[in-house]
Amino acid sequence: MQAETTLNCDVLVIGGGATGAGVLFDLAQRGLRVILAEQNDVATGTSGRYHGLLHSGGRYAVRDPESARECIEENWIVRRIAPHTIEDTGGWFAAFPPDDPAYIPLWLEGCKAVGIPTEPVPLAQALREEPHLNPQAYAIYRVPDAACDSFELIHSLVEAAAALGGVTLTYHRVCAIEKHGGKVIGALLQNRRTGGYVRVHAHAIVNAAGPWAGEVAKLAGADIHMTHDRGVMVAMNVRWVNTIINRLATPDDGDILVPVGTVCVIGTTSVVVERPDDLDIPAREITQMLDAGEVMIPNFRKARALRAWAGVRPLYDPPQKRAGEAEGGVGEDGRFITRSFRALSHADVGAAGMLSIVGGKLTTYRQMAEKISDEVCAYLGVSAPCRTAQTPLPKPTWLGNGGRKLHALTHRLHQLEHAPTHNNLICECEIITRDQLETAIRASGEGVSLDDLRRDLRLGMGPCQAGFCGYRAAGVLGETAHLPPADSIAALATFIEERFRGNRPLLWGHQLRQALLDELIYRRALGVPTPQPEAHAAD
């Protein structure tokens, strides 16, 4: 096949998430030239769709110490280089009546063994920092948890390692994988766009693509054996607390709270499914979600349940496992599976040059990086270190006045209140102005899409779902991009159905009442079409 475009780098990243991203940085920093490829937006994988939560690592410290281990490692480094993605909420580790209290002494020790600190929190004190949370609640100890926003620290790299020439190439997807001799010289891909096809040589492969690792691997002839683990979550209209809250048990469903924004986000379930785009949400974990939450929150089913969605885990799960890890068929809990990470070398199928990180969390994106990055340097021959931990990653440009646009709507707000003259406010629940929406638009450039847009500004992610900012956005997006009529309405069309996702097992009472409203808004204010169901390809 003939490719309209060819172009030459060391090193070919395959998989816009955080890991992906972190590789391509650390690469580019240690003087490589590298090109990252991702079949759709960064940070639409795995990596943008989980609850936001930087782990302490107080959630693996009993039954997977190897990842209690490494998260808290990341955690104090991802701080330190990136804070401007972190809101520093703190988290608790809280015991509730259903919870069993012999599992408090484990975990203590756990923590202790792993180096997680944890402190005591009397009853009286958390009621008064969260009063919200339930009263009977009879042993809390705080951690260092934090929430993180995925999108802006991939983009934060990804801008980073432009500086020092990496390039990233959104929406082109991996075809083909071109060996010769036993070694990888590159791949073939396809500009999901346009439909063109860009050739690139490159004289190593870092296969980064998360749940789709395993189909990259068989590209080049490798079988990586993964798990994928479906994972539902559910954001609420109303920030119920401060702080995240974990229930200090073993692992199950819905016990994580985590406050994100204006809003905040109850995860999650863990369900093994075959392919690694499988992100149906059942309505029975939904009830999951809340139920779990009322545990933690009385009358938590009270407020408004705003959308769910799902992510699924990329999990490593070879044939020989490790003493307790189970076998993670279809519809199993992989919670038993490792959250620790791999780093795999191709070369016995005749595809040296290619590496696989596999496994892993957000949290320990760098980890994962530096890894798979040290293996990609002895196999070329290069002798820099990694200079990662040290190095304090820049602020999003697209942004504009200094980032932070998730962590400090207070800010925002008063700029909006203060200056000279009231700029149009596209967005009012996450307080995004008509400047800093065209901003992002010229600077993703061509094709960019409303959905892209919600993940670099919150766009539509506050309390109304994008009710009331959709259109507007539509608008500023046509006129901006200089785009047909039509155009636009297929852009919002395509956003709203993204929106939409997920809101029928929600709906119920004022709940549906107000999803309702929004959807009149669109479909009969504003002739977006319904869109047609869609079927998997192996339904």
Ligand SMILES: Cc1cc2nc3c(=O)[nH]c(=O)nc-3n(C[C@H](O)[C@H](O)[C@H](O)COP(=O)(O)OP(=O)(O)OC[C@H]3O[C@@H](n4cnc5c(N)ncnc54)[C@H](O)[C@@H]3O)c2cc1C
Contents of the next structure:
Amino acid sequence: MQAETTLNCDVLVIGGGATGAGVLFDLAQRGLRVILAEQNDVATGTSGRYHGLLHSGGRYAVRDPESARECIEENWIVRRIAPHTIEDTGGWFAAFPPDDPAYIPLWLEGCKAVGIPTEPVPLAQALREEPHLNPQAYAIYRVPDAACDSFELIHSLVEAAAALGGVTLTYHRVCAIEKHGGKVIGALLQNRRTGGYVRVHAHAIVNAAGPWAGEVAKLAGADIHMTHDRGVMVAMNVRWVNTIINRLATPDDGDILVPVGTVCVIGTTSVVVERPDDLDIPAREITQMLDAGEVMIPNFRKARALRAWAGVRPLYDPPQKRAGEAEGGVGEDGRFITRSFRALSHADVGAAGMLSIVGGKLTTYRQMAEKISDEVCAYLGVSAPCRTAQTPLPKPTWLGNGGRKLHALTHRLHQLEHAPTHNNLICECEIITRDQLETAIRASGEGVSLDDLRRDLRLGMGPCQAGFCGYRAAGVLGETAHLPPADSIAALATFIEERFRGNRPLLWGHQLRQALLDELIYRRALGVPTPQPEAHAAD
Amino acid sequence: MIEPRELPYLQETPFTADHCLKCNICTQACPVVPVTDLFPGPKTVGPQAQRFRDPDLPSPDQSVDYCSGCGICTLVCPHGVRVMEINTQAKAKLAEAKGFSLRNWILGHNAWWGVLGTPFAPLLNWAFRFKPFRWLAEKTLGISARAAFPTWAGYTFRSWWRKREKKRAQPAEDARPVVVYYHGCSTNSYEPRIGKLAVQILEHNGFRVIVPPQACCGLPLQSNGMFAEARRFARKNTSALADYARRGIPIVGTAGSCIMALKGDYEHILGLHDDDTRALAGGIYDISEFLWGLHQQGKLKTDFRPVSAFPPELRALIGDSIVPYHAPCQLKAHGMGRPALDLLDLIPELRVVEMDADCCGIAGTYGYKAEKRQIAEDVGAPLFRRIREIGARLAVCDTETCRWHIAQMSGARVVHPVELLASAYGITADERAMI
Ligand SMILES: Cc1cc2nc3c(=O)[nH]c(=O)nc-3n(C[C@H](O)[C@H](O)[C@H](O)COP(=O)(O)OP(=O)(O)OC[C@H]3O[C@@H](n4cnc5c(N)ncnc54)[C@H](O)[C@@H]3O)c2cc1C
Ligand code: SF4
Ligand code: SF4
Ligand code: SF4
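Complement to the form predicted on its own: the form predicted in complex with the named molecule:
Next comes the full complex, this chain leading.
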């Protein structure tokens, strides 16, 4: 294959999730020239589909103490270095009648052992703080959980790295890894927008491809067996709670409720699937989530379910199991596999300099990045120490107005109040003004899709699911990016279809009414074409 | 799975935001939206902004304060979003965050000023028409110098009622059905004549009227964000009156917006969900609603005389014009139709015509605030223009601030429906005729 461009760097990072972005920043900070290649936009893999929880580690305290310790260590650090990505909701572990009281002392012990602070919350006070909580809760403990916006976090990392010369190539898929003399020497990337190829010469390659790590490793001739553990989440339009609620019981389906921005998200299931991109949402799993919600919040399902989505956990399934680890066969519960992470070298298959970082959590992205970067530096003979734990990340500037913070729910309302005119509001549900949209379009450069803007701004993620902002945003996109009308319409059709898809498993009650209204707007009034229904929806 | 508790959470005001489909029907209907750029509209400040309000943080959106509270949005929303109630609660939180406002405190406590001012009626009535005084009040307090203030009657309805009760020998055994009259503070201090007429109309229809102790409805406090105090007033009323409602004794009032406070706001805005509140809400009626109900059961006396037999002053005001009727928003919120219009239609020779206006603009104390005065005048402009075009010198409206505002802005005299009904029954507020 003939590459159109050739780029040189010290390290190529594959994967623009939290892990890859963390590695990009870490290595850039150590003075290396780094390129990150991401096949889609950043944060479109598992990191953009996760549950939103900056873990305290409490969830793993009993069965997976190693992961629990990593979580609590990183929890304190992320709060310090990226406060603008965090809403400090705090978290509770609460036991409800079906839960086994025998678990409580085990859990408390586990938390103590790894340094997770716990504080009992009397029921009366709990109900004052969270009036919707099931009053049959019989034990409640406070832990330092928080809600974390992964889009924001990853954008901050990419920006911070860019300031240090780190390059991020989005929509570039690594399709071949080149080796020479027992070492990796670079990779061939395909630009998915133009179809052209880019050759990257690199002294080392980091595989941070999350659930795709197995596929990427294969490009270098290595074999790592990943377990693809799919989880389904449902976002409810009502912020039932302002505190994260975890079930104080052995981890199970739908036992965490996370207030995220304007919604709260119940999750998740855990089903081992074959492919890393199997994002199916079986109806049964939605029902399971809503049932689980009812245990924590009576009447939970009476609120409008806004959107369901799935993500695939990149769990590492090592050939030699450590004690307590289980085999993760397809169709089984993947919860028995550790959430801790591993750094793997592939020198054994003649791919020295190729390192994979697998497993882990979003919460531990920085520690994962540190570990793999240490190994990269060791390989390259670089002695610069890791400083990411001490360096606060910049707030993203690409939004203008000094950046955006999510840490207070009221923030966007505040912004709107100070916007020049009210009728510049494009996305009403998520409060996005024309100004913000235009700035984001310009910052994203050529080929930006409405779905990219959705991730950047939360465009179309509110109750109307783009019903009222989709066509406006398409107009602004067309104008700002100087698109021919047909392209704006195509962008709109793709965006709307993607939104409708997330809605489809949830069509009852209010969301059904909303969907019908949206359908009328787009299909009947605007005549946006309907894509052929797929026999098997992939998302 | 556990048994779901029967909780009305999603009917509770803030949670009704979840029902919003963004259809914009409320934005189209809101009377404030078309006249000012300062107000982004009910959908934006209501269900939309609600998703971004954190109960533990101050609300950052000042613009919600431009909602007049007229309630049209709640009325028109086809999905059950209590938009106005959401706004009123948000406004209260804003007010709380901003701290004390002398102006709003004054406007909120009209119940006190009514009673306290009564002995000084001539002086106060002069002062409130004295331009330099009003100018000063606008500059220092932000109370609009253009707004129409009522005049103190110089005596209260309650004092009249007490005297009348004393003079009348009560028959030991009274077989008449009983109704409670809820007068509200405006009737008590500014327009006792409306109370006098209402009482007599009810008596004329065979009821024994009682006027138990009662408090201001608290609406002015509520709309000025003083919820704690408004709740105290509400509790006084619910504990004083709920029992009558439970015993099936109707409670009847002449102040349309005050009645609505007792019927709905206590629960949906002030968040009182107790039994007393609910009992009272189910047992209180606007007087026209009550009388029209009687008529539907064939129990209303219809010995109405025609307009030609009305007192000369009123006859002259009516002339041969039609009489414009404005159904105030707070009355529309009752969801009971237009009973006043139906009743007045029974009076021979009287041609009362509904003006089909959204709102007169004043919205309680809203139009008394200097920064909102222009909005209040612009919102009502179509109504005032229509009255002027008709050339009517008399108009009808059920709520007090609206009457004063419409009168000032249109030049017509604006009366309560009971004033026309009373004339038709031959009832006057004349002292001698009454006892
Ligand atoms: C349902 C669910 C809920 C979760 N909840 C939480 C939680 O609450 N808290 C928490 O801490 N963790 C949570 N996790 C775990 C966490 O989300 C993941 O561990 C983390 O996001 C993984 O990040 P990553 O960067 O390693 O992988 P990803 O985010 O998946 O990034 C990998 C990237 O590599 C790209 N890529 C793949 N192949 C190529 C190629 N050939 N060329 C270029 N790019 C390529 C992909 O497009 C992708 O963007 C959850 C996971 C799931 C599935
Ligand atoms: S209450 Fe009236 S002014 Fe306020 S938003 Fe609703 S319609 Fe508009
Ligand atoms: S509040 Fe009601 S009327 Fe207004 S947009 Fe929402 S659903 Fe429509
Ligand atoms: S001022 Fe009168 S008409 Fe206008 S909102 Fe109030 S009650 Fe309605």
